[in-house]
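The chain below stands alone, shown as structure tokens; this is the form predicted on its own.
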Amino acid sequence: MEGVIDANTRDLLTRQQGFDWTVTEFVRVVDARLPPRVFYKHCPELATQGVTTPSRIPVHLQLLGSDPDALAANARQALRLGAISLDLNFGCPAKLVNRHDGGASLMRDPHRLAAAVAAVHQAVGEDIPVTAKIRLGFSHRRLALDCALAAEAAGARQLVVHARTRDEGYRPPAHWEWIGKIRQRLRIPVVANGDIFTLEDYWKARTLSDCTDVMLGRGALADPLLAPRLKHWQRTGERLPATTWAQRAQVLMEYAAMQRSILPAKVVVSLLKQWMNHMRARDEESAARFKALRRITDLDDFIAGLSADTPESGLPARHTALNARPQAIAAD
């Protein structure tokens, strides 16, 4: 989720009840102790009590690197500065990252993902938590279980596991009972993460891979209301009505507002954009939307592209997109 799940989106996520926790994006561990300011970039909540979003919901640094050392020394570094937990990640299929000893490239060798999570867990000790991220291999899924045993005995105290391997990249299908696997092997808790876009996914990735929590990734922004859908049904049993474009809009726009005060109008058009090519393809009229909107660079047209009737509707005049950008800060 490089590039997307910024304290900004954690922000607007958390506002209704739904998540228990969330992770940072990656903080990239090559071969040196990171400065503070690093670390701030990337978890910005470190400022704050409990380290947690506005809405009170902790927040887990997240790193990445694949040298034992290296870690230990960034992972001394973010206990210094207040992390409450530190999450290793082993599951990062991008190709660049798994070049460079990253992510998934980890799944090849049990004993180096053990030493790496050994390094971090001696490092902070008991003073805070270590938790890591797999997928059910790297090429294939022989060594998943190995790779999930070796985490726990070097200290982890959860797992998330998602249901693919990395050369199987987000293809679907997602292989929840592999995971059920892991799971009755494992004394530490087991999160299943992978494909989860709507109630019956969450559904049957809990009953297929016997876990009792699940991690999202994609659906939490396909859906930004999946989270405190799923909240709501464990609660209540009720289904709620589907998200509707006005909702999905409204926290687009509210994510504009927030990113424009620190970022390029283009800048934060091209999220807006990674966004919504999240949302497209589980949702008609974001997919509508999309094509509609994809080439524009006007921070201001592409608000009130959101805003419109209709995506055929055309856009509003100049002077109607930027009543949209105080409305959007009005509505948080």
Ligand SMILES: Cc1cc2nc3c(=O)[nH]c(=O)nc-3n(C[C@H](O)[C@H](O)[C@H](O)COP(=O)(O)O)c2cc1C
Second form
Amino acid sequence: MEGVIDANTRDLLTRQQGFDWTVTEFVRVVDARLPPRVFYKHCPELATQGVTTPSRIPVHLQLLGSDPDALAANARQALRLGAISLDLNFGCPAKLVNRHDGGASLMRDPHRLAAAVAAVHQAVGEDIPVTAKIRLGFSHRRLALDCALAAEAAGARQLVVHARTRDEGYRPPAHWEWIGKIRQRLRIPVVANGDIFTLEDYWKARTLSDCTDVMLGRGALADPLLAPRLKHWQRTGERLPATTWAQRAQVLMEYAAMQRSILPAKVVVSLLKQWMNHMRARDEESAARFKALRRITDLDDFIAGLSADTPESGLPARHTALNARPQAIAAD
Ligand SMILES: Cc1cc2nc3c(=O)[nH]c(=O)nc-3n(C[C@H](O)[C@H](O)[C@H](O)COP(=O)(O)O)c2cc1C
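Please move on to the form predicted in complex with the ligand, as the form predicted on its own is already shown.
Then the entire complex follows, led off by the chain already shown.
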């Protein structure tokens, strides 16, 4: 996820057994062959044996673009740098990306989508799997199946389907039943994606899409133990206990420790808030912690707040006063 899931996050999220593979943020391909540093920035794991996270979970490099020649040139570059698999993004809804003809805009034309997949597939050969990520369409779903079939015919080895059109953005509901229509017609593995935040969501998505495998995006940030929970349930039928605040805080503190060695402290605080923002939408304790910490800009104060016994108790006095002010005004 662009701007959200970098190599450190991939490392943290794959420490517990849950994920089978991960994917990088997209490398934006326009017309030129990009220099190696761009690939290493998005995928530092290229420098490791086998291109994996430290827990040995494979990392697939994602490209986003529409020009077949440019995609092919960058696919060859990625291959030279050691990529083990390439994923093509036809799902990005961003206006800027789509205006420049990338991401979900290719869902308007199955032939162009196929040309992109075929160019990359031919550039890297049979040994390097090329996978694709699509939405159900751009502004309607009428081409969903055509695009999926086109990707398969052009050489995609696996298809992840985010169950919404581009115009639906991230608005619920996710139309998992549409993934089922695609799944019925394709021979390659189809992976369901969109709005899987709990075991119940997984069960519904699996039932409606007939896909055993799912891709987690925001759900993995909202609950960093969601993937291990799903995996455990798949294997044993048992439900693991809900993720506690202490477990979430532990992940956030490890993240802070990793990021502060490479980024300015203020940026790390913003990243922590960004991650907590995903947690607070799905968990009451995280929401209370976020509320208590949202004005803090000092990294050490923020970390102290994460490990505090209660939302307010770990805050420096000046922040406790700040957070208390609205109540005082209301009381007046
Ligand atoms: C901030 C953000 C950044 C994203 N960046 C990417 C990306 O770089 N590549 C990609 O394939 N999908 C990206 N996505 C889409 C997610 O992979 C996923 O398809 C979408 O969020 C729906 O799944 P979810 O409900 O599990 O999050 C991004 C989503 C968000 C919210």
